[in-house]
Every structure is written in structure tokens, then in C-alpha cells.
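Only one chain is given next, in C-alpha cells, and it is the form predicted alone.
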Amino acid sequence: MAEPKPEELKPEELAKIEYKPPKTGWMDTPTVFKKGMFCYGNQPKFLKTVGFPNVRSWSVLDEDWKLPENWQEIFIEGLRERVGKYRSFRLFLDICVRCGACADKCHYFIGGGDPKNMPVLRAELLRSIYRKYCTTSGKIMGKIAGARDLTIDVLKELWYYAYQCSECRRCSVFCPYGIDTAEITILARELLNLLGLNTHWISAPVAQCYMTGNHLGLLPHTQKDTFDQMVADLEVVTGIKVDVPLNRKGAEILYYVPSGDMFDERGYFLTMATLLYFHEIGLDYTWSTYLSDGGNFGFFTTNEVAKRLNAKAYAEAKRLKVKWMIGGECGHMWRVIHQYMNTWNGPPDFLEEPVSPFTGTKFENAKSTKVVHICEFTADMIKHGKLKFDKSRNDNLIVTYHDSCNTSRGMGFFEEPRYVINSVCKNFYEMPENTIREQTFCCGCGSGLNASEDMELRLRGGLPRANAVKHVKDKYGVNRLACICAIDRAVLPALMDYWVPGVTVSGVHEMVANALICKGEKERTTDLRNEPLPGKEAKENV
């Protein structure tokens, strides 16, 4: 019989787990790969554009990955200069003792009952190599030490494996060492990446934000199209013009999103709200085409492109002359400005330390980078009373909150988007306590995984989540799922169709803007998705 498409799997066919170990030991059990379970391997022209080596055509079920001849050599050599450069990678690598505290705490492994998905066996793909080729235990002793040899299948292994992880770090939470997993597979994606091995999901974004500034490969003039269309709907909605400036000098403050804003509709309606938002309140700010994508595929290929590809930020910045910044509702795009910009692209002395321009704020933690979180900025309008509300105007939503993983257990990111939710909407439940801020679970598609072809994958990794999202849906009803990732709002809404059907999917600020009392605006009777009010449906059917 023919396996099952992803697509044609229904829910109830997904939710067979069997978690029961395989009978041989894990170095012994050999990989299958599973169609609806991995990206596509990558093409050429991308490879070619930011020069990634080793540029080829292949496929993945290919017996032969078309590699170099001393693709060994380039390996470990590259191992070995990781291992060197980066002492938290061999102290990860050195001083895990295998207790599987992580085991179960991966939504893979819980998905989809892979003892491969379990964080403690998935980092010791790589940690077997590593043994191997740069410990004296493994280079003599070899599997009775834990070490294997580097061949064509156990690199086919690491690749399959190495992309079946969100980079999410839940599993970090967990270990009573603090290894950090996710680093592992980040470096192990590095030297991958040394053969060209990448994916086509992850390689042309690179190659696209490196050519246009966005992942998308739009031009200034397809956003400015996109910005005109939604003025109109805005103006339908409001009967309030707004004014977007774009690549504006000298403004205070420059504005940058993931370009899943421009184009992804719930990210559409995000970004007609945040129109509407600044243009309510006077914000002297500017749009950059250039900078049109604060997200940073680079960062799931190698610490060397994504720093490449985050230089575009600070460089947009000096060249507009702008005193800050304020970024959207991104995920990896937070996590790279909160852990690494400062370190890769600056300091950006050019710039000052940002404040307020309405309630005299200073955000001290933006003191070194200079960019500020929307979610923060509005928490501190609100709280100095600068912000009008009918909350009346979302009293259709019961809406919960999923804490996207960058910005939560990589930054610590918790109350201001519930203080925001809060403050426009009267009904907000929270998911179950091991579920949410720093344990939250991955929508299941981070780090690149967010493809058509892997959807199995993804439903299995999202589980956990819906799985969430249900109990409060049974509960209290919920039908709204609001997250602060462009990420989150792409891929959530096949999540919840599949497994929660009846909860749609939103950015925070959409629920903002629909509250958000503005000067000269129309009696409203739609949100911004153009759909009826609460008690204003009669109207809107007249």
C-alpha cells in the first residue's frame, strides 16, 4: 500500500505515537527518511549568490549528495576549528551525562515519538563524531567511548536530524547542566554547510534578503504598491488616510518588520495596523525598502551569513540618520538583536539611547542595541494614559497567547504582550502554566522548517501547542491565538485548522488597532479584516 501523503494524514491517523524504543541500540537502528518529514535540498543559484560552497543540484532521496571528494576532511577540519573557537560548543559537547531530563520535553520527540528527537540523542549524532575525531578516549577506544566513524550515512543522519530541530531551546530549560541544544544544532547546520548542504528553504531567503534586503526578493516598488493598497483598506475601514513614509532622512525613528509583514495576510492586517497606530499618535518614524526584513535567515545556515545579513540594520540606520529604532512583532529577528547585533555589527554609537518622544521613557534596555520592541514601546503608551480604547470592539475574540520562543525563553520577553492583549480585549485566558513563557512550546516550524514539503513534520512538532491551545479552547472558548512572530502567524493557522479547527491566528497590534479610538475616524463597523464589529452586523449586511 502507498504511504500516506502529509496532507491526506487526518488528525486522528497523526496522533498514533508509538514511543516504544527500537530493539537495536540507537548507532545500530538505521535512518529512514520519510517523505513529509524534511525541506528540499537546496539549488544552485542560490548556493552561488552569497557563496556557499560545494554548488550543485541534488535531491535528498539521492543515493549520491553530489559531495566534495575530501568532504571528510572539510568536516572534521571544520569541527575541529568549532570546537576551538567556541568553548561553549565543546563544553556542551563534553559534559552531557545522559539522564533525559530533556528527553521528553522536545515537541518532536513528543509529536512524534523519534528517539532521534530526543534532544539528549539528537546532539549525540554529533557528539559520536566529535568523540571520534577529537578525543583521545574515542580515538582509541571508538563506540565503547561513544564514537563513530564520520560516513556517508551517519552525515545523512546528522543533516535529517539536524533539520528536525526548531532551535527552540526548550530543552535547555530542562537540563540540570544548561547545555544548550540548540547550540549544537546551529554548529552542526554550520558544518553541513561547509558541503552544502542547506535546504532550499532556508538557502534562497538567504540569497534573497542578501540581493533585495528581504527574504521575499521584493523590490521598492512592489512595497510601495503593497503600502498603497493598504492605505486604501485602511481608509475603507477608518475613513482616515494615513501617510507611510518610506526611506524618509532625517526622521527620529526607523521602523522595521519581517517581510512576512508586507505579504502574509495576517501580517498584512499587523502592518495596516501599525499605520493606522503611529499615524494616530504622531510618531516621527520611517519605513526603509532596504531594510525590509528584519528577520535573519542567515542565522539557521551560519553565525558568518547572519551576521552579514543583520549589518543591513545598523548600516540603514547611519544612512537615514535616524536617532532609534522600534522593530514589529518578529521572532528570530528579536532574538538576533537582543543576543547577537551588538556584538556582530556594532556598537552603534551613532545612534542614542532610545526615549519616548510622548511619555519621556528611557528604555534601558535598549541601551546598547538602540532598538525597541513595538510590544514595549505601546505597554508604555498605555500605562501614561496616551491611548484611547473600545475594547467593545473585540469582544467577539477570547483570545490566548502563545509565547513565540526568541522572544520569550531567548529574551525573557513576558508581560508586556499580555499587558497590551489585556488592555484591549476582555476575555484573554492563559494555556496551561507548563506551556507558556519561558516552557512554552514551538509552533513547530521555526529555524527554517516552515516549508509546504516537511507539513508532517510540522504537525507532529506543533502538536504540543495545539494540543494547548485545545484545552483552552474546550474550556473557556477560545477561538483567538495571538502571537508576536511573523513566523507563528504564517504557520499556526494550518496548525490550528488541523488540529484546533475554529481558532484563528493574530498579531498582537491587529487587536490594537481594532480598539484603538482615532482622531476623525468614521463610525466603525468592520475590523480590519473587514469583517463585522460586535453589534454592528446589521449595519454592515444593510
The other form holds:
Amino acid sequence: MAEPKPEELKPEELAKIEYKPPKTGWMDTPTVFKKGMFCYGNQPKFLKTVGFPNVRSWSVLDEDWKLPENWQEIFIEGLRERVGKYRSFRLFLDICVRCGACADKCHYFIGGGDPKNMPVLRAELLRSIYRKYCTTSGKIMGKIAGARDLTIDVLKELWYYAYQCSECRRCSVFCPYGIDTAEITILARELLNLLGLNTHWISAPVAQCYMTGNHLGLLPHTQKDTFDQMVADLEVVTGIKVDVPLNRKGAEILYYVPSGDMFDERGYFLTMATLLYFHEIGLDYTWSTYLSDGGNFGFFTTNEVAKRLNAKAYAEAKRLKVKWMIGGECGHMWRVIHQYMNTWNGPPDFLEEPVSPFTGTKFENAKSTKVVHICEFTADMIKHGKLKFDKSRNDNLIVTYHDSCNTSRGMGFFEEPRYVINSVCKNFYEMPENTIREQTFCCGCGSGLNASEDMELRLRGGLPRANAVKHVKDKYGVNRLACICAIDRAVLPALMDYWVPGVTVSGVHEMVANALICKGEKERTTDLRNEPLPGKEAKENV
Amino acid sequence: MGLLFSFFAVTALIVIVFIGVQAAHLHYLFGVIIPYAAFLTFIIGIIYRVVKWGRIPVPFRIPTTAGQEKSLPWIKHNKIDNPFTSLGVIVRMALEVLLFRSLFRNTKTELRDGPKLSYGSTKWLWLGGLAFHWTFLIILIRHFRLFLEPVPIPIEILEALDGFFQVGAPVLYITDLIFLGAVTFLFLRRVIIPQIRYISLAADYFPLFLIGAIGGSGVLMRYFLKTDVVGIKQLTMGLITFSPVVPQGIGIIFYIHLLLVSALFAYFPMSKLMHMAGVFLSPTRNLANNNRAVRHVNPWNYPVKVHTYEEYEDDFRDKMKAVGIPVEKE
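Okay, that one was the form predicted alone. Can I see the form predicted in complex with the partner chain too?
All chains and molecules follow, beginning with the one already shown.
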């Protein structure tokens, strides 16, 4: 079964979207699994690694999903347990008034028109089961009370739509009660995992992350090789040979990033940039091959597995005897650091409250978790005049900035990256206000949906973001989309190529390192991508 | 299906009054017993539901942040949409509960050829919702005159303001008009907008019909059908002082109004109307976004199995040593 290639779907055809719901009620409209809209099912060996239940081989399009005999009982018991453990979950299942304010806020609904992707209806899929098995009125009145039986088709439908939500929380901004579909999806996925129902794209990275410290399964020597390559590449561009402290005990700071930054092209440039930047300022820091991923695909499976993958962060900080930590540019990694890590695996009493060694700034807002965002750190450096820039090196870039969902609605991280970008780039333009900051649109691939077999889902979900980029491209000639999320860096290029050709993607610090004037550097003629700097093109062409 | 079911359910309630009061003369049942039972259900039900929610832990601090976080001192912090302190949370909640701040943000997505997406501001739902809830509250407070003797001055002032335009006799209350208009609007948008109709359940139509019928019967009673106000006050004062009396000659319309109100009271705790209490408990709104500064404790946090560094080093020691990465055990 060949997945639809993006080039087979023409943009103008994909953008013909029917928003009108079908004539039959949603409970009576069977869900048809459409190729391109879902990820492959998980494979046995990866479930085994972390001890997920119901290890077997299965396929999404098979009639028989090979569930345990008492699967309904397992699911319903799991549901009852979780509505007793999460106030958010029970409350959000109870108080929705179906006002519909969330309906057209979801990028998957906007780009696809499937009514079951309206956040309210996505939640009703599970809510109807909750009513049937956990409320008196649902038990007695059945369908008229909005309740329905948990049949195999209902379960499959739930799986299909739980993996068509990227947990971006945009709907939650508009909900008058703050109902957060991410919370519903997180727990729906947790329930599905009780039956061994996951996706390959999520469960494989989880297993690899558990064993090797990172989703990609990069072994320590491979990481070292990648760093060596970066060092060589940096020397070509700048003439400077940087150090890469690895697993070094006694450093002041432990720095960690999503593993995409060791692999993906834009991530690679970002890591090169960070190496140069830290070398220039003389930061006393270390990388870790064990804590080689701040990202956490466990967060897209169950709370427990998320916590298990996250545990290595504080454990490694303790082992390496560092004082505090800096986290790189990443989206869900930062939601986890900000809202979960200290609760799961803290308190990190062995660390010190973060203080910048160069400016003396105390990062008061991070005094308990002890992890500072690299953009916070850099913004403070720039504000204190500790960095010298040649902004003109970025003059060929006309930049806009994509707020990633998790740092926006799970943190409120808006001004820091903008301040950094504006300090290193002359040309910066915002996308329309309903598409940025707390109203930002997902890249369409968050929460582990960035596989290749679900390309239609990605392109549809990415339409609102891409369309806003197109707006500023047409208006201001924007040619660079900056972001602070590894999934963004990996998936936005494909999204841009499809909807807005001619826009490149990069992390924020790649532009910082481009503009950064370093001690002992040669006259730079190219940027970190080895492409000519503005004004240096002619020389290259001679 | 939900629409018809709800319509007939409310109609049935009205029919029951005709049978019970007009035909069977069960005045005491409809005037005293049912209202008491309904009110008791309301109070106990709400307490039960709120306590039940309140006893469920909040394992993680998950505010939805809708503004700039508290960060470096020179970055302007949005203290309301991204509160760092309890005071900020109180302001955020107050704006949410009193002014429906989140709904105020509402936009309408439009797709044109191109494709070109746009998100225009739309305030109708916010305005309709606000009008509905606020007039409902004012009308409820006006009804306190039936339970208090003498009628307190603030209530008389409220009535005077509400009847400010001095139209008709008895004077038309502007809230009555807005209230019925708002209920109609909320109903119409539910049946007219295809997506909203698609998601609507009986549980959405029933309260609308019920509340609409309560408003309608109240308006009929005040402006059109002659009712014995003195008799009604005797009954309501009897209820509030626990010495119930049922005066003769109160019109059937009053009993209809009273049964519908009783139905609303009894239905309230088991319905979506509990959003009234639930909104105060919503973890995405009622928590401060100070996660990295103050540790949030999960009461059911439990130890988990992890893959330790020692195990990791055991797996890869040779590879690490080969490329000069420091190890714990040589």
C-alpha cells in the first residue's frame, strides 16, 4: 500500500474543502480510514522494550486489531481510573456546553473539513463513552443522553482521531471554560495504549529513547562523529576550531537539545550555531550522550512512559555535578520542562538557582526547575551588550517567526525569541495576528504525527500555518521562516515546498551565529549552510 | 432527534401541570412539595458535584497561557492572560466568569479561493451569551422580592433601573426583552449553523427550551394574563419561612412557571449547566503559570522504572571509550 506522495496531491485540489457536515448524525456516520490520514500501527519489538501491553503484530487496515478478549473491560476500567486521577479530564468531560467556539479553531478541521476534527466533536467521541459507562443519565437514557456503546468500530474511530490531534491547545484558548483537547487526546491515547494501540512513528522512538537516550537511536560514538563533522564544517566557515565538551563532569551548565538537532538538516545547522556561540562566549558547559534528547515521545503515549524518559535529565545533571541546565530550541520538550519535569522527577535540590555567569542575571522564573531556555539566556546576553553582531550578514533574509504551540500556549514564550531575531536581523515581519503568539497555528505534525505515511494529514493540518506564511511572502517577500521547535524544523520545509515554495526554515540561533562576530574568525564569505553571504556572491561566482 | 425530544419533554411538563393542578387539584404537590424537592436536589446536587470534582487531584499545573510569561525583568509580562501570582489568577478568572474573556477572542475562519484563509473577529456568541447570562441573573435577583418582606431597597432600585423606559403597564422590564431575545438567538444559531446543529444533543436543546418556556410563562404572567400577585407572594413567603400555605385563586400559568423552574433546579446538577460551577475549577484557567519557579506536587506521583546511566554505560562502554568519551567504570 503506497502512501500518497505529496506531489500527487495538487495544492489547489487539496484546498477545496467541504465544511458542511454529512446528513447523518455523527454517531451514525461510520469512520472510514483514509490512506494518508493516519500513521502505521506499532510493531511488537518496540512495545516490548518499554513494557507496553498487548505485544503483537497488527495493521491498522486489518479487520482484526488482535485485542485482548476483555478489551472493553480494560478500556472502561482505565477510563474510570483516570477520571478519578485527573480533575482536568473529568471536568472537561462534564462541562462542555457545545457552544461551538472551538469548532473552526483546529488546523485539521480548517484544512480538512472533517467534522470529527472539530475539537468539540473529537472530545464527544470519548465523552459519549464516558457518559455510557461513568454517568447515571448515560446508563439509563443511552443515545438521547449522548451516550454510546464501546464497540470495536467506536474504538477504531477513537484511535483514528486521537492521532489526528497534535495536542496544540489552540482550541483551549478560545473555550470559555478552558477545556483543553490536548488533555482529552493525551488521556485517550493513554487508554488506547492499554490495548497496545499506538503508532509505529511514536512507539519506535520511545523505545530507542529509552535505551540510547534519544529518539533516533544515535549511539555515543555516532554522536561524537556528528559533532566532529560539525567542528570541521564550522572551521571551514569561520576558521575557528571549537571544542565540544561531552559528558564532562563539573561543568557549570548541562546543555541539552532535541535529538533532531543531531540529524535533521536545519537542526544540524542549529547545533553548529550553538557550538560556535558557546565557544565564543566561553561557556563552561557540557553535552551529554546519555541525555541526548530533550524531546519526549513518551509524552504522546502515557504519563508513566513520559516520566520514565524524562528521568534521565535530572539524573544526568546530578551525575555530572553541574550547577544548572540550559534547554535548546524545542517545542514539546519545553512544555515538558515547564509544566511536567519538576513534578515528575523533581525537586532538583542538588542544582543551584540559575545565574548567568556573564551578566549576573538571576533567572527568577526558573529558580525551582533550574532549566533556562536558550533564547532567555541569549536575550539577556544581548540586552547586556555581551554579544557583537554584524547584522548585515543576515540582510538577504526576510524573516517571519512561527510560534510553536507548546512554548506559546504552555508557557507564554513570545518576546524572548522575537528580541533575539530582531537583534540579529534587519528584516523581520509578523504574520497576521490571529495566526501568531497564543493564536499560533500548529505545523500540522506535532505530538508524533510527523511520519511520512500520513502526508495528507500533515499538509492539510499545515495549511493554516502555510497560508499565513504565504501572506507575508506575498506582502513583504519573506523568504525565511524562523522557529524554536525541532519538529517544526524537520517538517516545515516540506510544508513550505508544497504550499509556499521559496521559503526556507531555520532555528533562531542559526541566525544568531551567522551574525555573531567571533574572536579570531576569518572574514566570513558564507553562512553556516555554506551559502554566500550578502555582498559576497559575486566573488563566489568569479 | 434531540431537538424534538427536548421540545416534547418541555411540552409534557406543561401538560402535567394542566392535569395535576387543573384536573386533579394537586395544588399542594405542585405549589409546595415539588418546589421543595427540586430546590433540595439543586443544592445537594451542586454540592455533591463540586465536592466530587474538588476531591480529584490536579496532578499537573497546566494553565493555557494566552500572553507573555513572566521572564526577564525588562520583558513586559502579561499579568492577566499569563498570571504568575494568585492575584493574577483571580483577575483572569473574574474576567472569564464575569465578561467571558475567552469567548471575546472568538474568530470566524473563512476560506476563499487562492487558497486564502482569514480569521475575522466575531462577537455574536460572546454578546448573546453575555446578554443571556447577565439578564438571567438580574431577573433572578428581581425575583428575590417574592421571598423578602419588606423588599430591600437595592432590589427596588434594580427594578426601577430595569423598568427605566417606563413603557406599558405593568412597566416593561428591559431584561425580559433581552433575555427572551438571547435565548432565541442561542436556539437559532444551534439549528441554523450546520456545524453547531451537528454537535447538538438533547442535553443542549432541553435546557434552552426549558429556560425559554420559563421566560415565556413569566412574561405571560406579568404582562398578559391576570395573576394574583398577593397570593403568589403569600405562597413564596410561606415556602421561604417553612410554613407553606397554598392560597386559592392563583392562575394555572403560575403553576406552569413554577414547575418549569423546579424542573430546571432539579435538572441543573446532572447537566452541562454545571459549567457554572465547573469553570471555577478549570485547571487551564485557575492556576498560575509559575511552573518553573514553584514546584507543583502530584499527590499520586509514583516511582517508575528507568534506564539508568549505569545501564547505559554498560551497554555502550566500549564504544564510548573508543572515541574518548569519559566513562565511570574503566
